[in-house]
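Only one chain is shown below, in structure tokens, and it's the form predicted on its own.
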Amino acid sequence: MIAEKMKPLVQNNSAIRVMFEEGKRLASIYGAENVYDFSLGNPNVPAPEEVKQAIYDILENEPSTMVHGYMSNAGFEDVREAVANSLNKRFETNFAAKNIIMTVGAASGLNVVFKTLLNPGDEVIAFAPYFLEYGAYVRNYDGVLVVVSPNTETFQPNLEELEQKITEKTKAVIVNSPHNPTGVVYSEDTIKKLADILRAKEKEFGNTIVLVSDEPYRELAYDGVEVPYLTKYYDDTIVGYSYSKSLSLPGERIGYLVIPDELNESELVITAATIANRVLGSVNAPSLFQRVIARCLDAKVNVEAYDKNRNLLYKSLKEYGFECIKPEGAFYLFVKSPVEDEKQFCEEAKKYNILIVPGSSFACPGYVRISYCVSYDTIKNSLPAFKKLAEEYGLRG
């Protein structure tokens, strides 16, 4: 009955999501405060109050055609026009309204980019571990995967490996920095060389290769760590961007494409990209948020909770004996299991109930994801069941 192509997603259904739907199980066994839910990126740190305070300033005081009506597929102008003047004051680029597509989220915005690009055939390159949705955005528009190993020593991108892998099929290559789920950060060395491979190839090939950066965790950098803005190291570059971690807004599905001029055939790929955001049914993305976070460019995420949840954790699970390296960004520690099968080790890690998601998920068997964006609380009560879990297995700090 259902297609051949939901067939593999319904068999393989996200570990994710289905941690997560166990521990709203569990909860309801042993009460919320005593399961440690670290399955799902969903954010504890509340909305800036510019958001709340936006959404009643624009209900009251602004024309329902102009909040709730139909607009450009691309999105408000006024809205585009603000976003790229935000990216232009940051970062020294020079996008005007036309570069920026609203989207329903950076979700949304990539399969906006795979309908936009993709022959049947074209290969698309993701560095592992990656966001395993990659694979079914990308499948979505009969695209293939390839994936670049892991480098597990530091995390950042294999670029010899990618080198190699870059065939005259290669559409597309796809980053991810801030970095789920190792909280890795792309330094600008690593951008550049990326950038010159990226140029060579489009040389030998004769081929246009589309740098797709997927940065819903620009925002959470720590340390000072500075996040290069790849449009200005590599002309064929397109960004996809969302609120939802940066205000917190995951269930809004509010964020942006950037498609640059510098882009080959620029205007061609903002048409089409304006009309793929039509066609695969979104239409538009939310008019009310479109307008929310025109008023919030400036308002900042409180990095500082999840800076203070990042130190407690990683501290405490290397006291304990666990292996992982301090993440840059995002909201993640990637930890190696003390045992190869780590979705046994994510088994075990449930009898302390501790939920944590395998590294298989991300194409990197032998780790785990922990999600550090909850409540201090949390993290601070786990720690007891962490440590139990860690000398069960020997493990000695």
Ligand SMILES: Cc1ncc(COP(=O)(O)O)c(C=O)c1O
Contents of the next structure:
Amino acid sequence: MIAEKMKPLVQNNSAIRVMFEEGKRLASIYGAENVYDFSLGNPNVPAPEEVKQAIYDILENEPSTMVHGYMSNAGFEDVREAVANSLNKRFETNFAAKNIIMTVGAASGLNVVFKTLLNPGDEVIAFAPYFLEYGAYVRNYDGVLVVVSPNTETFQPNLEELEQKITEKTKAVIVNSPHNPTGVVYSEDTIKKLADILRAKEKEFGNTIVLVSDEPYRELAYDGVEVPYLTKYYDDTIVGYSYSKSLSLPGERIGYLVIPDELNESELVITAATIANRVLGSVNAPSLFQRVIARCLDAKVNVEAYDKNRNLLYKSLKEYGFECIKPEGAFYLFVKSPVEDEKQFCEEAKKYNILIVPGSSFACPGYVRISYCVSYDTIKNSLPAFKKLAEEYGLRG
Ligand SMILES: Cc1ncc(COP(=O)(O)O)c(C=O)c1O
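With the form predicted on its own done, generate the form predicted together with this ligand in the same format.
Whole complex next, starting from this chain.
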């Protein structure tokens, strides 16, 4: 009955979601406070107060037809202009409303990008570890995801391998910084090198290679680390942004794409992407939340809460003998499994009511992802369990 293309998706139904369900099951047996669910990237820090105020104010004071009606498929003109102006102020860019397309979160934005760009057999390159949905999004449009293997020393992108893997079929390269699942932030130096490679390859093959910057974690960066704005380094860039993490609004499904004038055939791409938004069935991004984010462009979630979690969890896990790099952004730790089969390690962790996600869910076996977007108490309470787990594996206890 179901489509062939859906069958592998059904078979490999997301391990992260499965773990989330397992968390609920364990919580019903042991009590939520005794289950340490680090599986999902569901922000626990509340949305800023400005969001609630904006919702009240809009519903109270704006005409219903202006809030809930159909609009241009790219989104409300004034909202797009406000987003463009805000970006220009922050990053010294030069965007106008026409360069912004409001989307149903980052996930839908990426689907719009691939629908817009890909012919069957076109290749999109991603760096492992990567957000596994990329593969599904690319295959939605009969593209082929080509994976560059991880540099497990630094988890910075392996640029030598990238250079080898670009072919005349390469249509796009997707990057994600701050990064899920490692928390790495790509430095300006890395971005410059990446841009140089892409420019050289565009010349060699006479094709446009689009750099897709998937950046839902842009605002979650610690210790003052800079997150470079990629359109400034490489003309053929499309940015996919989301408020899911930056304003803790994942259920509201709101984000945008930036398609700059510098992109090759920019106007045509903007028109095609706007149509893609429509024909993919999203039609347009949620109207109320377009209005909300336009009023909350300077609002911030409490990043310090994530930072506090990051510091405690990182310090403790290192003390217990686990190996991992200190994340500079996002809200994940990517920890080396003490045994080769990290799935087995995740199963073992479950016995201590710790729920973590195998690295194979990010095309990087041998590692596990711990989401620390949980309460500080959950982290504190979980530490004895992590310590016991470390001892079981003979790590420094
Ligand atoms: C790297 C990455 N890209 C995209 C998304 C999808 O974000 P959204 O909720 O805005 O669709 C996520 C969500 O966790 C993510 O981690």
